[in-house]
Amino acid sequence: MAEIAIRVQNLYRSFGDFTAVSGVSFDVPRGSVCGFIGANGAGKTTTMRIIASLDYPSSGTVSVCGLNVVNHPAKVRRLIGWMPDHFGNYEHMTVLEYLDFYARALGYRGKERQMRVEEVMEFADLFPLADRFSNKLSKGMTQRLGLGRALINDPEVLIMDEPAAGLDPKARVELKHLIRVLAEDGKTIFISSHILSELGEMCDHLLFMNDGRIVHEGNADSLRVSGGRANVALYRVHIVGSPEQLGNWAEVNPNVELMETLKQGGRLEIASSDPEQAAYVLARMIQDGLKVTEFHREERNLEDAFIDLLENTNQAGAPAVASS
């Protein structure tokens, strides 16, 4: 059985009359990449701050590598790297000086400090930025600097709050690569985001949070099943002419729903996973005069599945945690 890097048990955190985190429990195995997903205001950052020993729970317990974060905060902080969604830079301080400052603050001295800073700069590709002022960097460069700062103490657990927010596509690809390299090196990565598709690609395990509660725990495939639409199928349809034609057609045909309008057509949901039903729908479209140029089944994306899960949870009136 895998060792547990992060254990959260019946965690609550309230601010006056407002409860930000309500009865949250989960484990994160050592050496895994765990995605923490939810809309803004779901309680993700509050939970992560408690794990990082930067806030106190109202009740419940949190441990990192077996150490209680409330009872042993100093020891926990030596084990973690914390990369918040926003962090401060210092005016007139270069990238090299910035990382050297944090290495000093963490107790590194002499040759060991120089080696640690150089290792981090090489990993995060910061050498070309060494003489740039830390507060004059692009968003992607700033995130690489934040990652470097979080890695200075060579942590066992890396906690990252919305690290991909605002990054361009190239910077996102680079970040995903660095995260996988860290995981292959045995580090535990706990990363939050509201961009489901990106986390689905890089994470071993996913936690979904809504209104302060965990509503799903598992992987991308288990979410698609637990979203409550296992007996439906999605098809991408391209047509000649206005996409409105496809929407108008779907409105008057039973067991078919237009989920999204695209430039050349749309995504249709058919109320059956039987290929024969899809063939029947396609035949009807052609018979009714739609000029179909493309018709193929596609996998439900995680955003659709998560929305379905939340709708099912709200209708049930209580969180229904699913796990794989």
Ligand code: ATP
Given for the second form:
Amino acid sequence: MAEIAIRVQNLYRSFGDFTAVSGVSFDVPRGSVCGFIGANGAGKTTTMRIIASLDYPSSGTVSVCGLNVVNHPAKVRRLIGWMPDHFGNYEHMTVLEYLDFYARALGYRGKERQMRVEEVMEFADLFPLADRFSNKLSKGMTQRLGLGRALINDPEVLIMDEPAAGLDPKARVELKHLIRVLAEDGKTIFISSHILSELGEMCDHLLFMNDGRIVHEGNADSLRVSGGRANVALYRVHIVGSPEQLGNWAEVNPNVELMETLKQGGRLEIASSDPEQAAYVLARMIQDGLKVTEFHREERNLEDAFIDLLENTNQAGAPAVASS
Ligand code: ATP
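Rather than the form predicted alone that you just supplied, could I have the structure of the form predicted in complex with adenosine-5'-triphosphate?
Below: every chain and molecule of the assembly, starting with the one above.
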């Protein structure tokens, strides 16, 4: 069985009458990249702050590498790197001074301190920015500095709250690459975002939070299934001639539905995920005279799948924790 880096058991956190985290439980295996997805206000930051020993649970237990975060906050902090969604920079402090300051605060001295600072500057490509003022950096540069800071103590577990928010596409690609390199180095990475597609391809495992609860656990594929559409498949169909022909054909044929009209055809939902059924539908279209030039299966958009999942959860009236 995989070792557990982060264990959250029946976690609750209330602020006055408001419950921000409501009975959350999950494990993050050591060496994995786990994405934590949820809309604004879902309770992600609150949960992450408790894991990082920056806040207390109202009830429940949280441990990092087997250490309870409430009982052993100092030891836990030595094991983790925390990258908050916003962090304060000091005026008139250069990038180099900023990292050196944190290394000193963490207890590194002399040659070792210099080595730690140089290592993270190399990793996060901060050498070109060494003499720039840390409060005068672009968003992407600031995130690299935040990552460098979170890595100063060479943590086993890296907790990143919305690190990609506000980054341009190039900076996002760079960040993804750095995260992958860290994962290959054996670090456990727990990373939040409200943009699902951002995390889907980079994470081994995804946790979905809504209204303070985990509503789904799994990977991107299991979400597509749990979105309530396990037994359907979406096909893109192009035909020669008016796309209306496809709609008219779908109307009189059972087990197919035109979901969207496209310039050259449409997106057809087939009421089965069996490829044989798709082959049968294609054969019938051709038999009925449609001039099909393209017919291929399309992956379901992750954002849509998540929205379906939330709708299903709300309709059921209770949080459905699906896992795979
Ligand atoms: P976002 O993506 O916007 O950062 P989130 O999923 O991280 O959202 P949290 O920041 O954990 O959500 O907030 C969850 C809920 O708890 C929100 O309704 C928020 O207003 C509330 N909340 C968080 N911290 C406090 C606090 N210190 N006092 C009162 N309410 C709080």
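Here the structure is a predicted model, which means the values were calculated and not measured. We call the rigid core the largest set of C-alpha positions that still match within 1.5 Å between the two forms. Numbering follows the first chain given and starts at 1.
Participant: Superposing on the rigid core, is the Cα displacement of P243 between the two forms 2 Å or more?
Facilitator: Yes, because once the rigid core is superposed, the C-alpha of P243 moves 2 Å or more between the two forms.
Participant: Would you say whether E269 is displaced between the two forms, judging by a C-alpha shift of 2 Å or more on the superposed rigid core?
Facilitator: Yes, its C-alpha moves 2 Å or more.
Participant: Using the rigid core as the reference frame, would you say R30 shifts its C-alpha by 2 Å or more between the two forms?
Facilitator: No: R30 shifts by under 2 Å between the two forms.
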